[in-house]
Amino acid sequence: MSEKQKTCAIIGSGIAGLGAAIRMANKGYKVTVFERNSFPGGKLSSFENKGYRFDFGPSVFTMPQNVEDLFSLSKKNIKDYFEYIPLNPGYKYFYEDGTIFNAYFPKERFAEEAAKQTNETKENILNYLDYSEKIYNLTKEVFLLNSLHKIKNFLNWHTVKGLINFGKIDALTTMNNANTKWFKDPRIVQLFNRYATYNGSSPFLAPGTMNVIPHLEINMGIFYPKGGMVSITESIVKLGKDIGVNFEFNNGVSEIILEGKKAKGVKTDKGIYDFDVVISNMDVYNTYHKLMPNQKRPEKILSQEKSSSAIVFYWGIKKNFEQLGLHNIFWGKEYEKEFDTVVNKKNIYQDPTVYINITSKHSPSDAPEGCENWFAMVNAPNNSGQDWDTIVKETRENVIAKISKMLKTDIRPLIECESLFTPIVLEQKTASAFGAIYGNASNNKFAAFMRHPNFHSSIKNLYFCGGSVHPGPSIPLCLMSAKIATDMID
């Protein structure tokens, strides 16, 4: 007689609860996912308005190796579901003085650019991202690949090796005081500081080891999924559709039903399931408050400070911009006052940096002939009861105005239609606390280290992912934490 299959209720259809669900399935699961929207994704989705379409939440694509491995271990051809091209240059850097940087791959061509429009040597770049590599090197083992909260993957040479060198990895200054230390050209001190906004810190505050980030960009490669961000989301699914994985959309989970200290099931708006396992893909902080309020909380780690978050315009744009890539930054002059208009005062700076991404320039029926895709996206706080009617209204006429004067074109005219991402939005569409984009910040030296780990310490059966838990935010890292939460089980 055959042992019955055992059961996986995935919680949330965000990348990391399709790279769990993916994972479960292969490992002879029956697998379903509960998701409270029509669609699947949830900041990695899109949508359309007056025949512009848009990429609702990320926008850089890097590590593909991650969504790679799905499909391979799945014994699936990518090719059939999914395809992506390197982007060179990566980016388009605009400062206000009009130096103008294309930031190509390899790095050898970047560092070349890079001296070329500021006062930094090639040599010295090449030294910078081989210190980033460096640094990856020493912490992917124990820190991206593999549980911080086992003790047993701390015994092992891997761990001896980034103790041993924990001094070269920066844990103990800011980011910002070991790129000054790297170079002189405030430039370039800018462009590397930008990488703490990848998890929703400041440079300032974040702790150098964060200076890990520009290796997985430049020294890596960025890279272009066609058909857009979500195009990564829909080969999953159909993917998790053809090894068997049931998807639930319009039937979001209100509680995680337990039995003693393990947990049993899941509770929606349609009945009450059961389940040998259950794996979270919500926010943590509202995996307890929401579906576990009568559980003992872990406090420390739930009240710890915040991610920013973001505003984004999203603009169908009158005419097509030739000197704009599909991602663009456009500086602000002062970028400690920014990070700290958004970290301590809870608002938006007056000159912020502004980031364009524009798909059309590489899927044109993302926008009409003649037209462009606008994410205009400037770094805010997370939603802590701000008067964001306000600082919406504000945010945009700065934004218009630095980048009309920026682009010599008065773009007020030539906007089409908008769209509007804030915290509030954030909250509400995806259950991200507070609106915070990326869960906890890390600005101190030690938050990145101390996220909540991928299980739960005394309820067996329950396991978290995505990137409000280790390893942290961002597409390669939520799919990381899938990997490691899986792992454990079985």
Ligand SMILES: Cc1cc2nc3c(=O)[nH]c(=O)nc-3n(C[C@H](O)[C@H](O)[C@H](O)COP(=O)(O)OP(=O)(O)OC[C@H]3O[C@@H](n4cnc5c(N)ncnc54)[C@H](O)[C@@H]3O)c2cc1C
Contents of the next structure:
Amino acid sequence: MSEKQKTCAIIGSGIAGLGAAIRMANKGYKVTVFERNSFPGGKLSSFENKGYRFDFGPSVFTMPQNVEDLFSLSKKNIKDYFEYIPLNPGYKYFYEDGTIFNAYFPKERFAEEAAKQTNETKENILNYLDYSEKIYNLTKEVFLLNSLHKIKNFLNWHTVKGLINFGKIDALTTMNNANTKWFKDPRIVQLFNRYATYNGSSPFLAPGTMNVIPHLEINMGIFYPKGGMVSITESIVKLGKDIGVNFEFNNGVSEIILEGKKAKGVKTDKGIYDFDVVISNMDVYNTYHKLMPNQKRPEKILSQEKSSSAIVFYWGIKKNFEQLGLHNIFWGKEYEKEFDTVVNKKNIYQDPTVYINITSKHSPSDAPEGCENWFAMVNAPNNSGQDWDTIVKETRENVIAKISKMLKTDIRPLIECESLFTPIVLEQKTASAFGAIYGNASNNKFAAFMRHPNFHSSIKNLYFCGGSVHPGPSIPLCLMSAKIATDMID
Ligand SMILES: Cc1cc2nc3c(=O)[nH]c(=O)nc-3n(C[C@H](O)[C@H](O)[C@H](O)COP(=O)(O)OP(=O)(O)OC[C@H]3O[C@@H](n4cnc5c(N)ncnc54)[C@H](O)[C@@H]3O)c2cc1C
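Switching from the form predicted alone: structure of the form predicted together with this ligand?
First the chain shown before, then all remaining chains and molecules of the complex.
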């Protein structure tokens, strides 16, 4: 007699939940993904407003092999589902002193261009990018690719190598301290400091080890998924359906049903379902507080400082700006004050650095002819009860004034429609605790160790994946979390 097929519930269809669904289906499980929204993807979703299409959250696509792995694992040709192209330049950086720096690829071209536009040498930039790669090679096995919470992962050569080379990963200094040792030109220091924002932290507090991030982007490349970022979600959902994953939209989980030290299944408004394994892709803080409020909580981990959030103005703009690309950064002049305002004053600085993403540069159908879809984002604190209406109003004025000045065009009359992202909107849409985008902040040297493991310490068949648990946020790391969690099962 054949063995009964085992079953797995995934709570949430964020990118990590989708990755976990594909991996569990490939292990032979009957997988059901419960999603409280009517659409998949969580932060990696999309919406429309008056003829403009906008990606809701992520806009920078790196390390595509993490997506590719899901298709090869499922023995499907990725080209039948998903296509992406390398970007060149990746970013356009606009400084208030008039400097415009295009971040070209490969790294030699990046360094050449940086040397042309700033007072740094090509050699020094290339040496820095080698240093960033070295940090990656020394830390990836311990901090990214495996569970940080299984003792066996520490008893191996990779950890020994990491320990021998501890001094080279800058764990005891801050990103900014490390970067000011490397560079004299403040424009380049600022450029490399910015990578702290990729996990919602401050470069003036986050450990220098996070200088690994430039390697993942500048050395490895930055890509654009045809059809926008949401096509990552859409293609994995299609793959899931093709290999038998069941998706339950509009069916949010209200409780993880436990029996002793075992998860028995999940409860939703529509019923109670039994499962052999439960994987939560819901923010881990809310998984404990909302889905199993009577269980003992790992308070030390859950009470860590939360990451920053953002304000995003999604603007339909009635004009084409030839000088802009897909990814554009308009620097604020006082970076330290900007982060101090976000981290300590829980507010947004009056001269914020503004990131503008315009997918219509590559996908013309994302905006009406002659127009552009602007995603204008500034760093913001997470929600601790601030008066967001006032913060948004002031920030809107500051952003419009800054961009109008730097582009020498009054953009106010060009704004045809507007939607808004705030920490409150994010919390409502994705259940991200306090509207923090990236789970716990990395504003101290122990942060990597203070993310929740991908398993529950005493409930055997309960696992976690997503940006709020190990190894952390972003599309590639979330997909790694799905792999780490599901590799532990069976
Ligand atoms: C503005 C912004 C910009 C970003 N920029 C980038 C970028 O450029 N590049 C990059 O790589 N990353 C970026 N990120 C980060 C990246 O989007 C996230 O790290 C990643 O998408 C998080 O995925 P996740 O798997 O943790 O799930 P989430 O996206 O948080 O989704 C969780 C899902 O679970 C569902 N859910 C929650 N509770 C329940 C429940 N009880 N029952 C059922 N369903 C539930 C939610 O509705 C949601 O769909 C950005 C994020 C934002 C918001």
